[in-house]
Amino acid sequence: MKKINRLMHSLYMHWAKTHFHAKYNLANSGLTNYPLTGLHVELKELELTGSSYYGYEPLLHAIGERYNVTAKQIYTTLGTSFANFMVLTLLFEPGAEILIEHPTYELLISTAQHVGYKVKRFHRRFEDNFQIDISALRKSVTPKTRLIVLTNLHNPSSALTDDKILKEIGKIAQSVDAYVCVDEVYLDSAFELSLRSSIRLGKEFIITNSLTKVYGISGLRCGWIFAKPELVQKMWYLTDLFYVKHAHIAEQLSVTAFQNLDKIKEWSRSILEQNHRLLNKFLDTRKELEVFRPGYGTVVFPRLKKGNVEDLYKLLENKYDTAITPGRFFEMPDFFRIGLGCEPSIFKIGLHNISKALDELRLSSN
């Protein structure tokens, strides 16, 4: 039998499990905590255990009620990166190809060489404002792929692939009876677009999510997976091997967020279009930064055309006590990305912190 040489880890996760700890913290793809008091909710209203074997009622009916999907098309699990796990551990056996994105957030990456897949890129070009090319990804796709997957909004960029091409994406999927994955956890912070899950786009398709990211409510570790009965049901049995079930008090407040989403999605809008004006004032005047920008999205992706990213990352870190993430981390070291989901003011300093780095290491390069 061929030995799978497994990754057990992963570099960029232990890299911000280390270095978030910047005052300025700009590398942070998510919005900031949201208060526990705005759910409103009181200490009596909640308990420690509950029935919730395989998935609690209550927060299944809120999801579902949210995205419009069933409870039978439903898993519930610990944010995304683990609904990704399980989606990655499930589908196929050690050797199966699968396609991923590139660039693309690290861990889906890591955990595709942890279980020991054959993994293909297709392209996202900064050139393309990192749409996806469906020419290309045909190509890329053979008789062996089994799945395709994809980040929508594109991380690190917020690049949104609309339904026009994530259908052209489901057909090619088909065509050799592969699926789809596309992770929509940063998908509700293209407000204006009122975008909906692409779950509704086909059988093929499977979609992770949670609050986490767009909702500022990470602590909670409300995630979920779209698909199609028979894949949930398979998903419900493998959680049996990592856990009975999750918190119950976390799901309990869960569901209070579900119904206080709308308000909390107006929070969440607030602070990322005061952010998305001081982001474009800032790059207005850096010359020796090109990006694309969205105008959506928790993060945007911009390279730098001259000097190390690496010096300025550590430059920022050292001195001005700021934090952003490195390309190297999306396999592009010219590149960095920056969050925009902390508070405008802190972002706004942020930003001036890298004009004064990035200042510095043009006079040092003169």
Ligand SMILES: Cc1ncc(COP(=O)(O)O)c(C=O)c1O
Given for the second form:
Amino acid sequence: MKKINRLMHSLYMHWAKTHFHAKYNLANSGLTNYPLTGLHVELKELELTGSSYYGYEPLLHAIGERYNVTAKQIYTTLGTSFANFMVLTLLFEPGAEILIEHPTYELLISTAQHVGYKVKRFHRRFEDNFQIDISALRKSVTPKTRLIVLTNLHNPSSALTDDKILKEIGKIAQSVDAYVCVDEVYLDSAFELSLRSSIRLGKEFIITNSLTKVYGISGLRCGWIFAKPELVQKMWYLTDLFYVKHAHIAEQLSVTAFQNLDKIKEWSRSILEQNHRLLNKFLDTRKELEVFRPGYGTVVFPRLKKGNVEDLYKLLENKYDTAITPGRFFEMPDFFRIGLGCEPSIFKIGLHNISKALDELRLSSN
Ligand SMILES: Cc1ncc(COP(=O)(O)O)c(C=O)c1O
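Instead of the form predicted alone shown above, give the structure for the form predicted in complex with the named molecule, please.
Starting with the chain above, the whole complex follows.
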């Protein structure tokens, strides 16, 4: 029997799925779980099976209204994960190149490799507050480039890429007839900036997003793509190869979530504001860390100036029941990611534990 030689897997996702048991979990990039009771839904309002094959109209309407896009520009799917998978799969052709930011969410790289792209990278340097180096990006595109991919806000740093830079990236993509895929799963967490989806910047933009991170609603798997209608149509056709239809209950509950989204946003804002204050106090006292602090977002990405992040990670896991995300998953082993989405009482203890572990590591290296 022939072997499967091209078995792709994601080291990061495997780690994430098997290491989220810590009591003080600061490894999660999204908000803690929003409770089902917060949706005030009655069982009798739900139906098990529906007849929506190419998008559930009420959900398309709810998403469209919230983000100011038409139903024809929306493709609904299972979380941002499947949204990204769909975009990368749809646009692939043999020999295609993809340009992905560095550092980034690891799944973007492993998915691109699985699909068959030649993966090229463009840098976002710590010294530049993780902003995109446009001139380097310009030099990296070729006639084979199909897609330029970035996260906005940036995972792992929460850096914002503004409209001016995004338009530049759009022009670079247009110059070689490519698309720009912007994963906006963290964008809504920059509450005070009231940012709008970059789908409005041009037909070359494709946006992926979901309710999983900023709104703490991971369980419904409510994700979507915004793209020009011709592409959305192709996505629905490609879906015929994947599955018949979505779980109808999840679609109905997603509509209810959208009806409650302003309230859920305030819940999320309150948690993140408290945790950003706690984080600032913590960072002010930790001289062994240097960090870009955007002041918003669900994650920060400090650098450990001296010492080994893996030692810190292991000490936290084994002695303090505390989880952080080691920078090796972002190809930056001197860094680690702290997620701000958990309950503030948990977050406070988690930070305190990081302080204790940092002290201990310093003492043991003296
Ligand atoms: C940039 C980015 N995109 C997508 C995802 C996955 O999102 P979802 O849970 O909606 O599938 C993550 C999860 O960490 C992420 O960081």
